[in-house]
Amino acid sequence: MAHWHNWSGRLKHKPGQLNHVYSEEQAAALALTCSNEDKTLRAVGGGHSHQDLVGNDDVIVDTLGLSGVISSDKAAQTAWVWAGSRIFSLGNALHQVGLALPNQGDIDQQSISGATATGTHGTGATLKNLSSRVVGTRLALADGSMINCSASENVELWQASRLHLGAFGIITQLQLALTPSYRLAEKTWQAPLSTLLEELDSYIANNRHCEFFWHPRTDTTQVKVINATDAPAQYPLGDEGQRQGWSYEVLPNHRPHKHTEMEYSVPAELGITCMAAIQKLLSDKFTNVKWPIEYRTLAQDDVWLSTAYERPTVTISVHQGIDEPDEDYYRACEEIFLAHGGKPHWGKANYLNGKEMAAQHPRWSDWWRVRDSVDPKGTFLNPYMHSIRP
């Protein structure tokens, strides 16, 4: 019987097939296959997801021999890449043609279709997710057919699928909104955060990105911000912080220590109170967490299970490491996330069910409906999703 786990080894499955694809026909064959048979499929790139997205019994198929860049146009600044592509991989491809993705997060292991499908992002109150940059996608379904959509071909299908969890098919192609290659210089200080925070609209509004990590029981942050330079790159990089190069070089981050990860996002107007509530909980009640909280900005855009759909968003992150007890102090940060009318991100850890899910998103139904009209044996549903589904 295969193995699978995920980045941090927390989530480990069994399951009767782990498959590798290299070509749309051989993804399109056992997606028909498995529908056939009655058995669960669920794809993965990088595993970098802290929810039991492709965990299941039957089967899981690893898209990472789907990668590279197919086609590219400088002047539409759009890329056709193979949707196993990790990030880290496309930088410098994309760069060669003078494209760039407008924005990434600070970890660039996942692939592309894992990152969209469930809508990671970097920080920058006028930059939006990755999902956002999906203009055209390319799917095998369940009944061995290949299919296009785009915002002019099969618009409901592209509008639900941009972020997809997994469900709709094998994700085999993406079409990416770019912008020119840039240069970007890093900046990062040590400030107390009682200060910070009373500054931190100004940062946010001066900065193209603005970030900060705050260490609990302390008054000390980590401020990092990062704009756009025309100075030229600078190498050997150095340290994260003081980095100037192309914005594949600078965005990214090493990030080696395993951990569990939760992520809400809320209203943009709430995310100060809301890090208070955080910070006041970790100092009264979880005094021994050590792992810092992580504060960061996101527009607003129009996917329809997008954390940030139609409202500019704050994300605000907790962490634990693997061989650490999570539960009790994710439920309890949950609790204030929701109280701040905060919402999961997809690919790390919540307690929410299929109705709590629905009242967050007002395109739930929607987009189960188009779901369902891919899908309707229901191949691609995990467990996990069978959990959350209307």
Ligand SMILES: Cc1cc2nc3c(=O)[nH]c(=O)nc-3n(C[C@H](O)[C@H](O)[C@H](O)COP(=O)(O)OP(=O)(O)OC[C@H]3O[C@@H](n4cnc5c(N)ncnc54)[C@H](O)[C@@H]3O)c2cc1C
Given for the second form:
Amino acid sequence: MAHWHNWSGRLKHKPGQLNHVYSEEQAAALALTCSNEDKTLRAVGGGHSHQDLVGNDDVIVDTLGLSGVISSDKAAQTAWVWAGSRIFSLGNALHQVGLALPNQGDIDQQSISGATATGTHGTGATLKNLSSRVVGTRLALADGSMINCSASENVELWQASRLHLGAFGIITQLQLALTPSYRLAEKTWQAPLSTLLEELDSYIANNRHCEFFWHPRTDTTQVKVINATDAPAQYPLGDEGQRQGWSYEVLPNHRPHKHTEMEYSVPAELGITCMAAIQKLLSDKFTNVKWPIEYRTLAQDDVWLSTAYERPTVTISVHQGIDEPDEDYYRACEEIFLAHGGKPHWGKANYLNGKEMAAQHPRWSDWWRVRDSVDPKGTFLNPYMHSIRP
Ligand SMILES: Cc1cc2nc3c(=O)[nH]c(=O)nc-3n(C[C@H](O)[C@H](O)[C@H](O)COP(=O)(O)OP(=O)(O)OC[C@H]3O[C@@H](n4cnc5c(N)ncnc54)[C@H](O)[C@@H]3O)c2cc1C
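Target state, the form predicted together with the ligand; input state, the form predicted alone:
After this comes the whole thing, all chains and molecules, with the earlier chain placed first.
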């Protein structure tokens, strides 16, 4: 029996097998064997999800061996990459061919397939999540076949699997829509929350990236803005907040302190009101929470299960240490998020059931219909996915 745990160590499982794959042939053979033996199969990338997307008693397959840039087209601004590539390994490799991701999240330790599985995003009111960058996918299905999908081939499979939750098959390759390499310069400063909220719309509108962390029971926020620059990279890069360099050098940060996290996306116009309600909750009731609240923006997209589906979005994240109780706190935050039209991040804590998810996502039944069509036996559904299925 193997042991597997996620990044925080909060989610632990002893699957019957922990496999690794290094080729598409291995991925397809494993998928077929699991299907024939009626075993559940879930892939894992960087293991950074807080939600139990990977855990099951049968088989977990580590896909990090499928790594690297396969091909690129500078004129079309696209590249095919192996799905298990860690985001940090793609930055310089894509830069060598003059391309870059238009945005990245807070860290770059996730695999590209794991990040697109859950709609991972950074901050920037004009910048979409990573799932929206997927223009082509190649995956190993439960019947042992390999299939390609894109906007011109198996179109519904592509639309559904851009944000895939690991539920369609083992993704082996992704084609990403990229942008020419660009340099960024970042700036951070502290500001009182009350003043910042008055100026926030203007910071968000006037900077490529804008985010802030608020420290509970203080009036202090740490604000960060990042903008494109023609100035040369400055090495050594220095600490977060002072860097000037290529996008993949400036966007990711170190987040070494183990925590759990709940994040909700709310309509952009309700962001500040929702933030104020969370602030009040912490001041009135959860007076021992020390972890900061993060506020970011996200452009609307057309990815079926995206939390920014057809609406400009603000994301608000609440955190707790891994040894600290979090459920009462998160449930109280969730109530506030839901009252503001919030949708939970797929890779983070939430307490919603399938019926509640269905009410939030207009393409919910389409997503499941397409998923079921390529995996009718449910080989790629683990207990969490069964708990939310229609
Ligand atoms: C410290 C930290 C910082 C974070 N920062 C951000 C942030 O800034 N923005 C944000 O949006 N999120 C953030 N997250 C959440 C994180 O980006 C997501 O949970 C993401 O899905 C993790 O990627 P991963 O490679 O670790 O995937 P995993 O957690 O390993 O897997 C996620 C899903 O992808 C599936 N999967 C992975 N690879 C494959 C494959 N090859 N084929 C099929 N299915 C596959 C898994 O089955 C699972 O369903 C953060 C998490 C942590 C712990």
